[in-house]
Structure formats: C-alpha cells, structure tokens
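For reference, the chain that follows is the form predicted on its own, supplied as structure tokens.
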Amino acid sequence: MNILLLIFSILIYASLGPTNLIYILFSILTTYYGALHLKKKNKKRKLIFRMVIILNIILLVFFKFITYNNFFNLFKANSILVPLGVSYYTFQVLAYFIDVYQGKIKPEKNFFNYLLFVFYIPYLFIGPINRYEDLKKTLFKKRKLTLNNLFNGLLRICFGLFKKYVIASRIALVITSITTANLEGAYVLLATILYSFQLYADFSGGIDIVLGFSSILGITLQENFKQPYLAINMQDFWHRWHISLSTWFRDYVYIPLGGNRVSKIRQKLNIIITFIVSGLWHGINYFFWGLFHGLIVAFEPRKKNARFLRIAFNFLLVSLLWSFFIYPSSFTALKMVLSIFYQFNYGDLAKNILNLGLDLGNIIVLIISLISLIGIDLKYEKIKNWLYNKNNLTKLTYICFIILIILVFGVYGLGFNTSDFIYSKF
C-alpha cells in the first residue's frame, strides 16, 4: 500500500507543476543524507548541520519574500514558480533534521520511508506539520483497510466539506463585497468577525479532509485545532490554533532562544521574536500581525473576570488582527481597523445588510450553519466519540445526510482545488 501511496503522491504533486519536484527533492536529499552524516561525531558534524539548515532556510526565504511577495520588484510575479507546500515540507524536514542532530531520534535509513514522510500528499499543501517520531508509528507500518476506518474517515471528510462549502464559501461573498467597495467602520467590524469564522471553517475544514482521508488509510495524524475561539486569552488561543505550527515555533525558535529559562525581560523578547518569525513565515506583509500577537502574549494581563467575558474579548481581539489577512497591505489593514472606532455607521450597515453578497435565505442558512458549528465545537469530543461508536449503517446515513446538505446549500466556484483553501497559499 505504501508504494502505491508514494507513487500516487508524487504523481499528483508533479502534475501540479513539474518544477515543484526540483525544490522538494533538494530539501529531501539535503536533510536525508545530511542526517545520515550527523551520527558521526567529528568536526564536520556541526558544519553539515549548519549548511543544511541555512540552505533550506535560504530557499524558503527566497520563495516567501522575493518570489511570492515580489520583493523590491526584482522578479515578475509569475517569473519563478513557487513550489506548492514549500512552507509545510520545509518545516517538516527541518524538524526531522534538528531532532536527529540533537539526538532525539535516529536518522531514517530507508530512503523510501523518508520520501513517503515528506511526499504524503494529503498534508503537503495545508498541513498539519508532522513530526517524524510521531508519524513513523502510523505511516510506515502495514495497515489494513477496514469499513470502520472508511466510514469514520468519510464522516470527517464530509464535515470538512460542509465547513468549506456551506460556511466559508458563503462568508467569502460577504467579505468580498465589503473589501471591493472599500467600506469602513461597522462594515470592517462585521468583516473581521465573519472572517474569523471563514478562516476557521476553511482551514479546519481542510484539515478535516486531510485527517479523514488519512483515517481511511489507517494513518493517524495529530489534531491541528482545539476549539480556538473558546480561548480565554491570546496565549491560550495559540495552544488551540494551528497547533502543529505553534508547537514547531515553540520547539525550534522559542526554546532555542532561551524560552522561559532566562530573565523576565528576555523571555518576553523571545516571545515577541518568535511571533515575528511566525508572521514572516506567512509572508512579509504579516510582520505586524506577528508583532502584535507577540506583544499581546508577552504583556497581556491575566484577567480574573468572568470566563465568558474573557472568551468574548479574546475573540474580538483575534478577529481584529485577522484584518492583516483580509486586506492587501498592513497599512490598509490598520487604517480599516481604526475606522471602526471613529465611523459609527451601524445604522447604514443594518439598512444594507441584504446588499452584501447574501440574500435573506442565504443569511438564515449561514446563521444556522454557524450555530451548528459552534454547538459541535462545544461538545466536539463527545459528539465525535458518540458518532464513531455507531454502527456503519448509521454512519452511512449521517454521511448521506451531510452530503445532501452540502449539495443543496453549498456555495461553489470553479470546483475543488487545493489552492481554494486560504492556508494553502502559505
């Protein structure tokens, strides 16, 4: 099965741009053979480690800051093909390589296994960013296809598609109508709040599809979300949102900087630096997004007021910071957020609510869908365990029901494409 899975993954990846293979093979070969040489305790060990890390980071920086962002207009936007999933597979192989260097894991001798570890197509475009030590326990072993795994996986996939096509795609129509018209004030507040749900439904929906497909194959991947909008503060939020990325930055940036083993001032500086690097991982336009998150996590007071108020305040804060994702530049994002506090055009918003991309029927569908999503999130583990323990016929019934909802209420563009997911561009 693994041979077919590897061939399938390589063919799909190559079909999306043959030159993608050049860059991903560079990362694979440098980290694989570099790791094999790290077991030798000699003077070249540190040199090999530094060279492999620097070369892969330079390649990532090149694509993130020069090609993708057209940095200093040195290159035309489409002059160089940005390899798909470069941010995800680079972080994955670097984590493996660093862990080998630190003696946490032994280097993988089987090149076929290492290829599969990097090329496994479901998580290559959107994550989660997997650790070799965790993945080898489930990816390399012999597995059997079972009806139970099939239906559990299909349930997860259907839930992900529901989030994407019923919720995220519907909200996108509203946000597009607000941003294209350059509406300010109350409209910006509505856009940022709705975008929080759009991004969550889009990103977690994509992860649901990845985890569901993997479940069908008997492969267990780590969860990437844990009800993030129920966080009581920003630090708690980052323990729940894009968990694989936040733990990566914790282990390979924050802790090497000194973590919390240093003075209070230095610790806060380490937090800020880590979040700035996280912002730059998304792209140069997200520098201030990372900076503001770092400042908030470093200096936010530990509030003692009611839990609901803490959750509501944190959700509002996170939503306002998503403005850097909505608008094309940091300056525009800051300008639009500031307009919330001096343009009190809420009456105008109420009058024009039906002119923002959705009619009354679609608004009702969206509200019901969001309430359902929030309700499922509140009791996610209980609902998941209850559903997964049902017999396969019952599961099939729920699968058909969700598919029917998606077909009737889904909002579609040109069709399914990995680039349709917001976080695939990072």
Given for the second form:
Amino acid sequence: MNILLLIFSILIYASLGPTNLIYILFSILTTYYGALHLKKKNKKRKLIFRMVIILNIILLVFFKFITYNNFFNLFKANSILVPLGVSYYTFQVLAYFIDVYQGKIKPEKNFFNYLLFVFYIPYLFIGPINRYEDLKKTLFKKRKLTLNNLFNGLLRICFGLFKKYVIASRIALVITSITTANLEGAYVLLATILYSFQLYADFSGGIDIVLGFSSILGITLQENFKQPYLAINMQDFWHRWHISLSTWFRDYVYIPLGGNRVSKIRQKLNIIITFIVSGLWHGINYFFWGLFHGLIVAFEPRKKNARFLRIAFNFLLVSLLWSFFIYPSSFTALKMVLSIFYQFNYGDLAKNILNLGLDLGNIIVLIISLISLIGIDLKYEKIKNWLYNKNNLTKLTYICFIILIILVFGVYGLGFNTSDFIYSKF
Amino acid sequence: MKKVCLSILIIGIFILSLGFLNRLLSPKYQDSLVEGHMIKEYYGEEMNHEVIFLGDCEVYANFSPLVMYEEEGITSFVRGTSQQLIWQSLGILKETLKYETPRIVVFNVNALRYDKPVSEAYNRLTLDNMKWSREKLEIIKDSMLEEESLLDYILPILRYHSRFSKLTKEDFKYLFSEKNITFNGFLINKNIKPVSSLPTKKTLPNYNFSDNVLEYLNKITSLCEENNIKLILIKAPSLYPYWYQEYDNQIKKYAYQNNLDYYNFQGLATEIGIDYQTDTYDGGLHLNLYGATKLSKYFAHILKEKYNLTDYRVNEEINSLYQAKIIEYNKAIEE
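Having looked at the form predicted on its own, could you now put up the form predicted in complex with its partner chain?
And the full complex, kicking off with our chain again.
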C-alpha cells in the first residue's frame, strides 16, 4: 500500500508543477544523506549539520522572499513559483535532521520510507508538520484497511468539508465585501471577529480532511487544534492553535535560544524572537503579527480567575491580530484596527448587514453553523468518542446527512473562488 | 446480510433525498425564465411532425405551428431555444432523429454569427431540461464556457444549491407537476412595442462566418441529406441584431452550392404584411403573436406549395389531437 501511496503522492505533487520536485528532492536528499553521516565519531559531524540546516533554510527564506515584492524586483512574479508545501516539508525534514543530530532518534536507513515520510501528499497542502518519531509508528507499519477506519475517516472528512464550505467560504463573502469597499470602524470589528471563525473553520477543516484521509489508510497524524478560541490567554492559545507549528518553534527555536533556563528578561526576549520567526515563516508581511503575539505572550498576566471574561478578551485580542491576515499590508491592518476605536458606525453596520455579501437565508445558515461549530468544540472529545463508538450504519447515516447539508448549504461552484485553503499559501 | 440491506436502504434514501433536493433547487422555468422549459416540451409530443424548426428566439417567437396547421394542415414543431448556437442545433437535430424523421428541417441562420459560447445562462436555458443522451453530452462539452464544469450539468444541485435562500412559490408549486408553456414550441407574446429607433449598424472587422460554424452547418446539411430530409435555411424578419448583406451573401452562396433553399424574410416583410408598429413586442427584435401569425401563414403557404406536404387536417386521429391543442391555444390568446 505504501508503494502506491508514494507513487500517488509523487504524481499529484509533480502534476502541480514538475519543478517543485527539484526543491523537495533537494531537501530530502540533503537531510537523508546528511542524517546518515551524523554519527558521533564523524569529525565532520558539525560541519555537515550546519551545512544541511543552512542550505535548507536559505532555500526556504529565498522562497519566502520572492513572494514579497518580487524580491526587490529581481524576479518577476511568475518566473519562479514557490514550491507547494515548502514551509511544511522544510520544517518537517529539519525537525528530523535536528532530532537525529541531537541523538533523540536514529536516522532512517530505508530511503523509500524517508521519501514517504516527506512526500505523504495530504499534509503537504496544509500541514500538520509531522514528527518522524510519531509518524513512523503508523506510516511505515503494515496497515489493514478496516471499515471502522473508513467510516471514522469519512466522518472526519465530511466535518472538515462542512467547516470549509458551509462556514469558511460563507464568511469569506462578507470579508471580501468589507475589504474591497474599504469599510472601517464597526465593519472592521465584524470582519476581524468573523475572520477568526473563517480561518479556524478553513484551517481546521483542511486538517480534518488530512487527518480523516490518513485515518482511512490507518495512519495517525498529530492533532493540530484543541479548541483554540477557548484559550484563557495568548500563551494558552498557542498551546491550542496550529499545535504542530507552535511545538516546532518551541523545540527548534525557543529551547535552543535558552528557553526557560535563562534570566527573565532573556526568556521574554526569546519568546519575542520565537514569535517573530513564526511570523516570518508565514511571510515577510507577518513580522508585526509575530511581534505583537510575542509581546503579548511575554508580558501578559498568567491569572486564571474570571475564566469566561478572559476567554472573551483573548478571543477579541486574537481576532484583532488576525487583521494582519485580512489586509494586504501591516500598515493597512493597523490603520483599520485603529478605526474601530474612533469610528462608531454601528448603526450604519446594522442597516447594511444584508448588503455585505449574504442575504437573510445565508446569515441564518451562518449563525446556525457557527453555533454548531462552537457547540461541537465545547464538547469535542465527548462528541468525537460518542460518534466513533457508534456502529458503522449510524456513521453512514451521519455521513450521508452531512454530505446533503454541504451540497445544499455549501458556498462553492461557479462564481465562487473557494477551492483554496488559506493556510496552503504559507 | 441485514447490515448490507440497511446500508443499501440508507444509500437509497440518500439518493432519493439528493434527487428531491436537486429538483427543489433547480429552476422550474414555469412562471419565470419560461424559455428554459421549451426543450422539454418536445418529449411529450404524441405524434410525428413533417417540419422541425431549429434555431434561436427567432424561431420560437416567430413561427406558430398551430397556425400553420390551421392554414395548411402542416404538422410541425419548433425546437428553438434562447440563443441556440449552431452546435446546439446540430445536437438537437440528432436527438430529434432518434424520435422521428421529419420531411423538412428549417434552420434559422442567425446562429452563424456566434462562433463561441455566449453565456452560461443561455446554455442553461437550452440544456437544463434536455433529456440525457450522447447528444446532450456533446452539446454541453461544446457549449461550456471556461469557468463552467460538466459536473454542474450532471448534478444541477452543484450549480443551483445557492438558490436555497431564493426559493419562491414557483419552486414549490411546480415541484412535482409542470405545465407546458409553448404550443408546439411557439411562445405566445401578445405585447406590442413598436419600432422607434434601431441600434446603429456597427462596422465589423470581419464579416466572414468562421470555419467552425460553417463546419457545423455542413454537418447539419450532411445529416439531413443522409436522412433524406429537405433542409431549408431561413432568416427571420428581425430588424436587429443587424443582419449584414455580407452575411446574407455567404448564406446565399452556401445554399446555392449545396442545393438548398434560403428564405430571408427580412426582405419579404411588406409582402407578408408585417407592420413593425403593431407586430413586434420589443421594437423589432421579435415578432409578437400578430406578426408571428402573419409569418406562419405566409411560410405555411410556401411549404405547402413548394414542398408538397401532407394536409393532416383530413387525418381524423391527428386532426383531433391538433384541434385539442388549437382550443388551448385560442384560450391562451384570449386570456
């Protein structure tokens, strides 16, 4: 099955741009052979380690830069295409390589296994960033296709599609209306709050599809979300949001910088640096987004009282910072967020609510969908276990029902550009 | 075994639900956008026809088969649809030949000016209610705009799902039952809007019909020849969009080379008795009921005299069917 999976993955990846293969193979070859030469007795161990890390980071930074202002006009926008999933696979192979160097894991000798570890196509689009140690437990083992896995996987895929097409794509229409008309004040507040749900539904929906697909094949991937908007502060948020990325930064940036084992001031500086790097991983435009997150995590109080208020406040804070994702530049994002505090046009917003891309029927569907999403999130583990313990016929019924819901209430098709996932561009 | 049966039952209910939603969300083309229902009405015909009309609105608005029957006993059906493109006409002709072989096919040449698909909305009006066949698939492939998807035609819910918030009484009223909106493909319009001013005649960079549309015209000609059908080319007496002399010359030449008859009714308007002050419902683009009646009578005489068609008024069985239609037709006119 793994041979088929690898061929399938490579073919799909190559079909999206054959030149992509050159870059991903570069990362694969350097880290695979590099890792095999990281034996303790090898005198050139450090040199190999540094070379491989630097080469892969240079490649990643290069691609991040060419998306920004065409690398100061050295490259035309379309002359070089950013390889699909470069951010994800680079981090995945670097984690593997560093772990081997630190002696946490043994190098993979089987090149075919290593190819599959990197090439496994579902995650290449949107993550999560998998750790070799975790993935090898199921990816390299002989697996059986079971009906139970099939239905659990399909349920998860359906839930992901529901989030993407019923919630995220619907909200996208409102965000587009607000941003294209340059609406300020209350509209920006609405846009940032709705965008929080859009991004969550879009990203976690995509991850649900990846995890569901993997589950059908009997492969277990890391969960990437844990009810992030129920976080009581920003640090808690980052324990729940894009977990595979935040743990990567913790393990391979924050801890190597000294982590908690340094002075308080240095620790705060490490946090800020880590978040700035995290922002830059998303793109040059996200520097300030990373900086603000870093400052908040470094200096926020760690109290746990007034839980509901803290959750609400943190959600609002996270939402306002998503403005860096909504608007094309940091300056515009800051300007728009500031307008919330001096333009009190809530009456105008109430009057125009039906002119923001959604009619009444669509607004009702959105509200019901959001309530469902929040409700499921509040009791996620319970609902998941309850569903997974049902017999396959019940699961099939739910799957059919969700498919009908998506077909009718999804936002897709002619006139809508909703096929891409937001996080697939990073 | 029980589990298998239950699984089949669940999937069966799913398919039924999908079918129901597909029907609910698709436009019904009954009280609004009625042009989308025309293609379907042919399938309910109980008799064959000696004449089949193909073309765009210039046929379904201008030729009334029931008037032609009353006048000369000619059995005919208009298989015209909005902005019917020539490859769609070819497909519809092929489909028609599965049901019957008419003696005459009348093709309105206005479609030759369109070399490419025009809009998805027009495609939908022609295709949504067409029966599934190889011909339909061919038409879809040839008619789709770049942004369209074949899957949207196969499963209309994929295209029309967003109508869930725009459903009207029409969608529920005609959920399980439908009415015919044409009379043998003729769409009655009694409104009058006299010709006042016509759009200015634009100079075109090229007046030649494209090789693509001429190839389709050749296919229609060949298909008619193979089936021993007389193909007649016509140009309806619409005053716009402007039918250039260069267009007309090419059609005349084609007709001559292929031994076809060609009637351009634009030049015969006076002889037919068309008064553009009373006989058009949109200032000269289409004839209204009164203009269409005049044109249908005129053309019926030509068909009868020149092509020796059968007078079915003496056939009791067919006459009774037509008389029933004529009663309904007259009622609709009086309403």
